[in-house]
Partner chain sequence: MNYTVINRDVHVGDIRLTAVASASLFLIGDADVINLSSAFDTPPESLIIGPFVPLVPARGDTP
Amino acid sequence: MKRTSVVQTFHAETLIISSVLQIGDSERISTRTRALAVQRQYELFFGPEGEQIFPVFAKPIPRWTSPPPTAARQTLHESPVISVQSVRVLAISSSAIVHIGSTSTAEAEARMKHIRQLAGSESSAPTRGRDS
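Output the structure for the chain only; the required form is predicted alone.
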């Protein structure tokens, strides 16, 4: 049974980086974020840098190898309307989903690598180093 979504007030400060705000039904929602953030005390580069050198971006996402367990349920929709008076969201980021309605499939993937390269306390010169 398809239903109508009615939202009186929706207030969101920030929706960024592959986030989805969906009011109403959908068949499929899919979001994907890949982010590399590097903070350096000194501007020093060691050649090619980017997603391809960090395993976090190349590892396959584990998938269900068998169907997920099912539970018996009975649903009664007394009204053909999903009615929401007010929603307030501060921030939605990095493949997050806010959905008022129904969907068959929702997939979200966020892969991030944060690196800080700071000079040691004994030496003021930057050193080469990468974490994996």
Given for the second form:
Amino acid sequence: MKRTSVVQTFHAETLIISSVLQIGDSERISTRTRALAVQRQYELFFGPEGEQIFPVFAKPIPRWTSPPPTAARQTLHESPVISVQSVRVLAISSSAIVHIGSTSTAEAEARMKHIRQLAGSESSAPTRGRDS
Amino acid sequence: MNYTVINRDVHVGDIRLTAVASASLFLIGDADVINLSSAFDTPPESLIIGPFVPLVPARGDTP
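Taking the form predicted alone as the starting point, write out the structure of the form predicted together with the partner chain.
Then the entire complex follows, led off by the chain already shown.
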């Protein structure tokens, strides 16, 4: 048996990029994100750059599997309620999960590649127009 | 071996979070299994100084 969650006030400003806000019980929640974040000194977009595979997007992440339990667990819910007066969240992003209520399985995976591109000392201007 | 968990009263006041991000979980409740993973790649070659050319994986960078 799982406990009941009671939240009087909930406020979230932003929820983006494959995130989940779940109010109520769930059985299984699974989220995935792949992000290629490119910052260039000048506004320049070449098009299909994100289609190539970087290793960070493909490498398998080792999964930990729990060994069979060596102890017999017994859980007693002396109080069947978890109560929270208020929750305020500014941002929920990139496969994050905010869950009010109980769940069986929660899985999340986020893979990011961050590239910064700066102009060299001799090439201070972009090869293509800044506003084109 | 036996062990017993007793969940007594849980009353929490105000929770203020700036951000929940990158495969994180904020849970008010119970769960059986939680599996979260995040990979963030910012190696030295992630900083490119030079002419603006389209991105290509560095040699040996392909999987």
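Predicted, not measured: the structure shown is a model, and the values here were computed from it. Rigid core here is just the name for the largest C-alpha set that superposes within 1.5 Å across the two forms. Positions refer to the first chain, counted from 1.
With the core held fixed, the Cα of E43 is displaced between the two forms by 2 Å or more. In the core-superposed comparison between the two forms, R28 has its Cα shifted by less than 2 Å. The two forms, fitted on their core, place the C-alpha of P67 2.5 Å apart, compared between the two forms.
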